[in-house]
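Starting off, we have a lone chain in the form predicted alone, written out as structure tokens.
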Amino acid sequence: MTPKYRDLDLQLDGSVALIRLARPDKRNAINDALVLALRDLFQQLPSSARAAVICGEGAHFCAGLDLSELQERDAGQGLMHSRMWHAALEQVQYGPVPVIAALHGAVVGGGLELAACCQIRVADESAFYALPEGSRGIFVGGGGAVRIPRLIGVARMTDMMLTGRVYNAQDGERAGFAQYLVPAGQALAKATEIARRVAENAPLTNYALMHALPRIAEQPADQGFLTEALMAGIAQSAPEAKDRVRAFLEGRAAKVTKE
């Protein structure tokens, strides 16, 4: 039976988990609920899942926080928010499987942080990107300040943040917030096509490309040669990489070819 979680929907299609943000009220806003619910459930991810798609029902993928919900805390409470906040979307980046964002609407504030936590981002051409916390009186504070840069560069999300910059799903792809960009309405079944690709991988292939591959980016030269070796050992090692590679070996598996 597929657990429920509050303000989440999951469902399983095969080896791929199907996870829908379900306040189409609030335009999907993240509160600390939902916050919370995505933690519980990358944490508790049924065993059978290779990937997951994250998407949004209705009209937009996520508007950022609930500020109806914003309470006011002094300093020591603030950094502790956030730090949980970290804690729940580390489990979406480092969790069990690879996750494809199918992004529409509003990829806004905590919406956006979301999507910078997936590893792989398919946007529709209604998909629109913005950072309003500067104009509101707030920093993010949910992981943004690292990934985001790391997806567009500082001196794009500070122009956003300072001017309330908003950009349009073809800009957005050019910047690197996407990297597909499919018609409207397209962008769940785009999304889930490539998360039954990347589902058919070996496991620890798409471990080291989710956990590995981050953190060798971030390391020193000499340190991050020693990791990839030592994660290309482990990863060939695995018995599902031996039969691949004697399938190639043995002209079994398809060669690489132009689409």
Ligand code: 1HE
Contents of the next structure:
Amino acid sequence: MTPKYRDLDLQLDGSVALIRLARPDKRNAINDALVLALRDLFQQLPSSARAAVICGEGAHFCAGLDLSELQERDAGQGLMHSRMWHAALEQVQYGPVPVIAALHGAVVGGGLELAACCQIRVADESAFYALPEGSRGIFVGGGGAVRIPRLIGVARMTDMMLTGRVYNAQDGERAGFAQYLVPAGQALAKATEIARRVAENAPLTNYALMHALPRIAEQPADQGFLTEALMAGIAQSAPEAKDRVRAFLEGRAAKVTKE
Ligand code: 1HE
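Having seen the form predicted alone, please provide the structure of the form predicted together with this ligand.
After this comes the whole thing, all chains and molecules, with the earlier chain placed first.
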């Protein structure tokens, strides 16, 4: 039986977990209950899942933080609220399986912060990206200050927050928000296709890509080379890696081909 969460729907399709933000009346705005549900869901993902897709119900992926909960918090409560988002989105980024975000409509504020912690982003032509925090008199608090510059650079993020600039889907793909751009209405299908492909990888390879690569990228080069070598040694020692290499050498595995 799959666990149940309020405003968050989980379905298993073979080895792919499909996770849907399900608050369409509020444009999937993320309130405290939903951020905690995200944390719990990723902590308790069924072990049969080898990849996940996250998408939003209705016309938008996610309108960000639920602004109706942004009451008079003092500085300490604001700090703890942001740390709660960090803890939840940490479970998404460094959870058990790679996560592919299927983006459409608004991908804004905390919704963009959620998208930014997924390993792959697929956007359709209706997607648009913004950080309205700047206009609301607040700051990002869901890890966006760390993750978004790694996608698009500090200068673009600063511009978005200072001026309220909105990126459309095409410009957003060029800027680095999404790795794939598809026609309107096709983001979920493409994300699911990618997730099925990712689910076939050796689990240790997926683990290395999720947990080692982003950390290696943050290390000084001499430490990064050593971490890479340790990860490479572990990955290649797995029986599954040996089987896959043997299959190629014996002509039983696909070659690399152009699209
Ligand atoms: C909301 C929210 C929300 C919609 N919190 N209730 N995020 C923002 O500043 C984005 C604010 N939202 C919007 O700009 C628009 O709603 C959208 C572009 C996303 C969608 O527009 P639209 O015309 O489809 O919907 P709508 O009519 O604006 O909204 C429908 C309902 O959802 C309406 O409630 P209703 O009771 O009047 O029907 C809206 O109030 C409600 N709604 N967005 C609460 N965000 C960890 S820190 C992160 C900090 C942030 O994310 S700040 C950025 C917040």
